[in-house]
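Next up: just one chain, as structure tokens, the form predicted alone.
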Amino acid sequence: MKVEVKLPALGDSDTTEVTVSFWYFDTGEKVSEGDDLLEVLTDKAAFNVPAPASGKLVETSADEGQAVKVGDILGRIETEQ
């Protein structure tokens, strides 16, 4: 089953758009639920986006340097279930 990695709402409710700083994992690598998958930047701080499930990162939809909005799909993880 594929699980979507979405940009969650961040601490500041006024922040609706961030920039992808970098991915901690490459596609094809195994990740565990809760691992930091990528870092995103606002104009005030950096945040890590955790993996919502364990499995293999099979797709990254947001490139480093790309602006994304809360709720956007950033990637997909293929689980063993």
Second form
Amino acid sequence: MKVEVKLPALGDSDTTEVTVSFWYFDTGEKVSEGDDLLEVLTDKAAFNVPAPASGKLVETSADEGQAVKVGDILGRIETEQ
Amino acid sequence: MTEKKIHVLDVGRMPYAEALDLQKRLVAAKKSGDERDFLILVEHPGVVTVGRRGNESHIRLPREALAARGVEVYDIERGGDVTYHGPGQVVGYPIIDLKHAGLDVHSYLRLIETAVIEALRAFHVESYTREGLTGVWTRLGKVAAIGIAVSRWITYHGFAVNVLRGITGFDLIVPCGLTTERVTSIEDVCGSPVEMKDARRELTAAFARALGAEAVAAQGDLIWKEAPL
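Starting from the form predicted alone, produce the coordinates for the form predicted together with the partner chain.
All chains and molecules follow, beginning with the one already shown.
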């Protein structure tokens, strides 16, 4: 099963620009639920998006420097089942 | 009486790297199930830190020149631009679980600002936030800088409040990349001497209040491996 990695609500995100900083993993690598998957930046916060499930990171759809919004799909994780 | 507690580690003077290591150990402890929330209070020797939005041009001197003055430079994982920490400043690093506290990143930044403003009232210092910016300002300039990082909804890094007059390190940098920014301190604004311990006490009380928690002194179990109290 593929699980989508979405940008969670960071609060008041209408006025806050959020950009992708970098991914901690490459596609094809195994991740565990709760791992820091990628870092996104607001003005004063560096927020690490936690992996929503354990499995293999099969897709990263947001690149470094890209502006993203709450609910955007950032990548996908293929789980064991 | 609240049941929620925040465990305060008042560590006094501690080099930046050591305090960063302490923060990371507490974050790791929380990730492995420690449910306590923490607040580290520290005073750093002179240091320049560069956040994720950091711009090298916001440091006015080459790193070698800073090193010659005994000022180290650290590139770190908090949000925000360049800042300075040094003697006369109370730095606070809350290590708390945002989900558990019912907060998100934005409301947490606002909570820190509210706590600082509240704490400054004890010194008869009027302070405020500025639309679209993060930090705390007074009529004489910026008095507190804020920059955080969040991992698995656990916060680290935090806030720095200038307490004493004459913190000279800010002339080494362009604070937060704002070229017209004036930096001030509690003493400058209130015009009379302020004790660092009073600033620590008021900041702790105001932060705990904002969080709806009771501040208690942290016990030295997992924390003090190298530096016993």
